[in-house]
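The data below hold one chain only, encoded as structure tokens and taken in the form predicted alone.
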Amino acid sequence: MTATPFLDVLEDLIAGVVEPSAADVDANGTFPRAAVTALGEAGLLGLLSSTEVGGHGGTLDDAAQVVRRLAASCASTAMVVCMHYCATSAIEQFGPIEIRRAIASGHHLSTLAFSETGSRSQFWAPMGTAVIDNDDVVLNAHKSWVTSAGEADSYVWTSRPASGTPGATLWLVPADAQGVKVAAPFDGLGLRGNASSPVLGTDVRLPASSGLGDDGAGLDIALGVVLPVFQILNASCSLGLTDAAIAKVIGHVTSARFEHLDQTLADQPVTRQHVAHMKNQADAAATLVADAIVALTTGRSDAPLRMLQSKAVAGETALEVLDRAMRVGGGAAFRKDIGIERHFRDARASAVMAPTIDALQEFIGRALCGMPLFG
């Protein structure tokens, strides 16, 4: 799959499906089912699936481009796709062939079920349990936030190891498994259509073969396989929000006028300085994220640091750029029809989505000081 064809397909889907429904998805908290279905039919849900199962064998950079472009139109759709790609990264390496094929064909949506009520955003410390019973495993957990809850076909689910040793184990849990329940509908400030709800698992009985990787290896998989994808794609979502904000601000300031001065807002030096500052910040963050992708792809020694920085820098940049966009847009930016305030609300999510920006700054500081991330 070459870059131009899949981006051309994506642009057509955005223009025909994603963009027309974005305001409704936000206003009503509607899951973007039509967009997800269209992305599946176009093969984009199978972007990261290997060619051997019918996928496109796409790269992390390909996925980042998809998520960034989607986020500029509908961040809820972008986050659903982001979490699907994250789950796919684990399923591709450790999941059953039939699910891999279903993902590749666009007929299976997956997501992560990591964060839990007991350990909150510190997903690396699962509280949920797994008990082996003959050839089955019985799972119990209270997942605090699961994107696409009740909408995805499966969850990549963390638990404590069944062996009782420290660490974590990953499981592929069908969303319709008995004992799996979405606890409450999602009604949030931003990303209002991404169905990010608590999910309860009560005596969920599955074949023990449902494990993704060895018992106790879940943390290594989560940090080594899933986290790099999540970090880059979450950062890409933030970058897409800055793209949208800058474009809409420019559209506003070059058309809105001071009639008594016969000037546009863009004729004012302070307005141009604000626009320049937004663009400078956004491009700097985008450059760092692009470098993180190269570092991860080529195995550079600074790849772990760049990976940690990507979400933190892009997330903080989106917060700052959208704050400025609201200022530059003035009273008009508070109106929902322009769309800036929607991007402003959507940008808030990155700061609190695990690993939070505060947690990432701690990890970055520990890494720079030669300390282990956990300790």
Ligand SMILES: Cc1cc2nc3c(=O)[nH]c(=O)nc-3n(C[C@H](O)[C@H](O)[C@H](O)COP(=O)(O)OP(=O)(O)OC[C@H]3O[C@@H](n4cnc5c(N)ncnc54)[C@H](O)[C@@H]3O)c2cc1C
The other form holds:
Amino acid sequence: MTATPFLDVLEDLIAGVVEPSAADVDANGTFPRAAVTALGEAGLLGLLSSTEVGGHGGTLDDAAQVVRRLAASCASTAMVVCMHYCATSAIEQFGPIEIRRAIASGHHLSTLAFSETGSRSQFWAPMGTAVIDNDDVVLNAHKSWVTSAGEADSYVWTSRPASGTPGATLWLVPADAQGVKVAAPFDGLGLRGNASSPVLGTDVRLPASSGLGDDGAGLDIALGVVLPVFQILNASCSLGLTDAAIAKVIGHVTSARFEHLDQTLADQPVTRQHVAHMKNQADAAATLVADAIVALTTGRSDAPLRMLQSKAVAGETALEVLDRAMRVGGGAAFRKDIGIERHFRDARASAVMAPTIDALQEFIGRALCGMPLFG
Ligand SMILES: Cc1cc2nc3c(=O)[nH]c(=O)nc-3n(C[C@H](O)[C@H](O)[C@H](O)COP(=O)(O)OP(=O)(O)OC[C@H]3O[C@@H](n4cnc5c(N)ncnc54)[C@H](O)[C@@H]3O)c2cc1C
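Got the form predicted alone; any chance of the form predicted in complex with this ligand too?
Below: every chain and molecule of the assembly, starting with the one above.
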């Protein structure tokens, strides 16, 4: 896939569908269904699907560009797409051909159902169970957060291994399977259109062949296949939010006037210092994320470190840049006049999405000190 066509398609779609509904998605907590449908029809939900099943065979860098650009307009839509691409990475390698084709054709939205009420942000320790019953498996779990809950067509779902060994197993759970229930509507501070609700699985009976990979191989797949995609795309969402903040701050400070002085806000040196600081921080984070993508796609030896750093650095940067944007934007930002406040709220999510920034800092510190990540 060449860069220009899919980004051109995306720009048209953002201008025509995503941007016009972004404020409403936020204000009313509405799932961005029109945007998701349009992304599917434009082939962008199949961006990471292989050409063999009718997808675009796009790269991690392609996906990062899509998520970053979407996040600058509507971060709820960007996170829905981020989670869909994460799920696609597992389904592409281990899922059934008909679901892979449906994703490639833009008719199937998926997501991750990893986090659980019992193990909270430590998704690598699922407490949900899988019991083999002849040719079936029976799943029980209390998933605490699932983006696109009740909106996606399937969930990439973790459980303890059916064999009783330590670790995890991944399953592809159809959203309409009997026993799958969205527990409550989502009402969050940010990413309000995300439908990130708890999902209960009660005696969900599926063919035992619904496993993604072998029983007990789920942790290796979650950490080795899904996590790099999640880290880069979640970081890209944070970068998109800084793009939006910087553009809106510059638009405001260069136009808001002190009439009694015949000056703009940008004529104030302190304001310019803040703008420079925001841009320096955002570009430093973007450079690190770009390097992480190169490291991952070329198999560089520092790829695991860069992968861990990407979400921590971009997420922390988005918090700081958006905080500064609120300050530089003054009362106009506080009162929603210039549209920065939505991005400020949306940027809060990355820090608590697992692996949380705190967990990532712990992993990075352990890696640097030559210690195992989990101790
Ligand atoms: C908008 C949104 C969308 C989401 N979408 C999905 C999804 O699609 N799929 C999915 O599986 N999950 C999803 N999640 C869940 C997310 O990945 C986390 O699991 C969830 O946010 C953790 O919340 P918690 O209250 O359970 O965190 P807790 O585990 O209670 O953590 C609370 C705080 O304590 C810190 N903490 C935890 N352990 C330690 C420790 N040992 N030392 C120091 N600090 C620690 C954490 O870093 C965090 O800051 C989503 C979350 C959000 C906010």
